[in-house]
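The chain below stands alone and is given in structure tokens; this is the form predicted on its own.
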Amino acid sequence: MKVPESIKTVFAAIRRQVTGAPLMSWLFGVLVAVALEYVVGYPLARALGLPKVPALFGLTLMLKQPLLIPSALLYTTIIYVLPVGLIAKFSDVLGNAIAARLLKLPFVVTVMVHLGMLYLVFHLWTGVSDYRLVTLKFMLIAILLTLSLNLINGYMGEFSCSHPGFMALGAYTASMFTIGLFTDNRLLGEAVFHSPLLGYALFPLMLLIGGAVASFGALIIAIPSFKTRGDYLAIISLAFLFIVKSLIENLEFMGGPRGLSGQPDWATLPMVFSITVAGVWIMNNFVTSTMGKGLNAVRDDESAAEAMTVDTRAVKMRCFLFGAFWAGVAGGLYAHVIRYISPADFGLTKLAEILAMVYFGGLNSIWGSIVGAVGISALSEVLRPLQMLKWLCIPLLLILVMIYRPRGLVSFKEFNLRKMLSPRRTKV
């Protein structure tokens, strides 16, 4: 079917506008929109007959109460669409000039300015409701999990099923330190230190210890797995997942099957945001380094890589331990966001969720991991009112993606930060 010329013209105009406005303009537009909602969101929602400020751009509310669809659409248009679109349109020249000036400064300054604006957007957006805050934290943690598994399943070309196990090791290790040292707990006794400020300052160190324990667990898998080729990693890693889950269920000092609660509320938005940004930056440097090039060579043809003097076993083991480390860090954050963990949280359901994010977003791509994590997390929340039907819609979407985009939506796409922050040239 031929697309009408009028529709082509509209899409061409939108494309010119999107490519003409720099990231600085879009961030400023979104910042104005969330600030507007923060100030007048509640009065506007009441004036439009909405019971509350829409949580996820009105999508969840539309599914719950279809009669409120016109009001929710009008609210989203007034608060988000018009401010963002108008500011991006009329500030493209100024935004390009600012972007050009920023690039003359040290690149780290440019990055920090954009990250500061992005954090301010998140801070204002989540200030409207606690539900938004928790949802955003889980999305950021999902980005870490998805990207760390993409290192193994995408960049390395293997298939691992052990990520929930690594996540559990990091979650329980970090929780044992924070609860045992800084809180009074029935299982672990009285606190050793009574300074929450000290505990919050040491919290990143405890997450790193959790990641290190997860890496040690990965070493147990890697030593026998990478002596062979084929599907042995998938089998051994799945067995490791069940071993970790069963082990935790039988350790009473860790709560056993009842779980472990009482984690301090230290996974604040600044903490989760900072660790996620650091994780994405470090993993992007990893895949663009010489080690990352070796991973690509191993994925494409392991025999040829060996002939080119690549130590394939060492490369695979380092990547596997590195991915496990960040899964452990993500698990520690997850435990302190939800403030309760049990072995049931780290089973096959969690594995299916992480795998869906990886293959939905795209293999061998930092962008793909971000798109997959945010997309699946947002869909799960938006479709929550559908209850059981949600578990039909998401798998159906995944099937369609696998049919028409077998490698995911944004596969094999380079994460070029300098290009992303550069001024735009409008195509005439």
Second form
Amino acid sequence: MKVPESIKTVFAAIRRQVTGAPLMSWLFGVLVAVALEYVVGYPLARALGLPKVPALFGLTLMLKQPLLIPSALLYTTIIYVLPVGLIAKFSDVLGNAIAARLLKLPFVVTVMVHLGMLYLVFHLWTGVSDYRLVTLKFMLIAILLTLSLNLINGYMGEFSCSHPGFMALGAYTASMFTIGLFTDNRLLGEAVFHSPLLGYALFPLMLLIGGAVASFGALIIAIPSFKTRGDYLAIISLAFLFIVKSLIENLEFMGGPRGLSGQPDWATLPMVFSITVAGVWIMNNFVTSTMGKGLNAVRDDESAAEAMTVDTRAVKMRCFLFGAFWAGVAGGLYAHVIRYISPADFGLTKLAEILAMVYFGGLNSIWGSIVGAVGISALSEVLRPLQMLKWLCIPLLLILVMIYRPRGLVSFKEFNLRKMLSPRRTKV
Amino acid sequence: MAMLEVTNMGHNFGGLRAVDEFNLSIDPGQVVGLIGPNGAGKTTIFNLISGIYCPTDGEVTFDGQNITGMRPNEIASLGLARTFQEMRLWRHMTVLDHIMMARYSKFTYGLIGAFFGTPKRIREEAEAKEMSYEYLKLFGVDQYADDYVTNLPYGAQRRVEMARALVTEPKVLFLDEPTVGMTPEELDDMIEVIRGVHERFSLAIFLIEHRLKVVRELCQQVKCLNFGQVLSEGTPEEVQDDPKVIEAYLGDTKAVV
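Cool, the form predicted on its own is there; where's the form predicted in complex with its partner chain?
Now the full complex is given, and it begins with the chain already shown.
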């Protein structure tokens, strides 16, 4: 595909203007933009003739009502493009100075400052509409899911199909605790504890238990399927997914096929955000350690890995259980965002969605998982007005990605936090 | 008692007797060669001793410990390292990662260390990295440390593979055709490399080789294998002149003269 020369020049010019800006400046720019929207978004939208604040940068709106395209574009330019661009351009010196100063302190300070800014951006951005809030939470959960599946399918190179099953285990376990212990429920009886605050504080623990149950489920699959390599895991894990689903459908005390509702609203944005960050951090630590790189060795050549003292059976087992654990945690969060779960949520559709995110984003890459999860969830939200056509666009896109980037958009890319947060080299 | 002792080892692939009544004893610092025509069962013997296959009968003892039927990674951790004929490098890993990976069994930081990046992990990984660089320098491939192995020239890949095997700190090194596909110059280099590591680490080496030059220069003792059975053994010269060996390689003896 050839890009016209003029467009190339324009892009190059833009890039030249802003390459000096560190991530700090960008984040600050976005922060100003979302703050601006928080304050003047609604009146501006009215003035431009938009029905409400465009939720996803006006993209959905453009598809729904093509007549409003100019206003939506104008809105996005005024609120986002101009402030972010200008601040990134003019604060590069200051941003670089601050970033350099921060790096002199322990690295964790830099990370915390950036994360704090990112959270603030999310907080303000979602403060305008509840739709954004839910979409963002689902995106963050999708990151956890994608990354945990990428551990198994990308880093370890096996093909597991049971992720929705693990999610279901985590979701139901966590829900049983929260509903059973902290709320009055038709199915599970009266609350044992009447302090929602206590429940909220213990919520992460319940998610952990959900993750542990999912890990236990993974153990059942792992024992027979890791004796040898090959397609066994795919088949056994698919069977496991169906077993979990029909098991839950037949357990009346958990609501059976009608599902389980009334989860307390504890999956707040700070909760989802911090758990996702913790998950990404821990998984990134794991895959960058030599112990975690053992996964790549097992994938690329198992006999060689064994000959080099790598305990391949333990490596595979650990990775699978670890991936399942995070799927369980993500499932618990999912249940408390949507506040109603039924076995139908955790079927093949969900599996296809997670797999699409993994393969779209890129195998063997933390970045890829984030890109895949955010990309696919954003696309499926933005393209919602197309209705049935949406299910033509997304698969088509996936096919194109598979043709031109067979391993996904950003595969085999290490996640170098230090480089990302460092000040950019100043221009000559 | 010898360091590595193999007694009456045999193996069947279904109805095929791949290895029969194989005996071997290697003392510390000894270099033993294994030659034989293609399909004689040389690599099978490597796989049997290093644990990839489990011998149908016979016994393997290493350092006074019976290692028959142990898993390859356990045997490797005990100090028996090997290389592969087809190298078996990991395509998506850098050279440095290859060498560090071979330190796997020496890491003690455990899962907690892997998940949370504890100081213990940072220290152990730093030590392993330093050691890996030493080995890379020793084999003259340190300039490739951050490259993917698939981008390296063939000779360098061979060196990386050998460095990877040696960083496990073995007492015996098994080399499966280390000079396969090499030019005469690369071959001479490789002989020097093997001799160098043999002296530096006072290793025992068990070597499969087709090129008699390598065997003559390196080995004190040679075994010739055909159809899973030892045809002849002794010093390189003795084995080379043994009519049975010549027959196994070339068919009729008269034709050679």
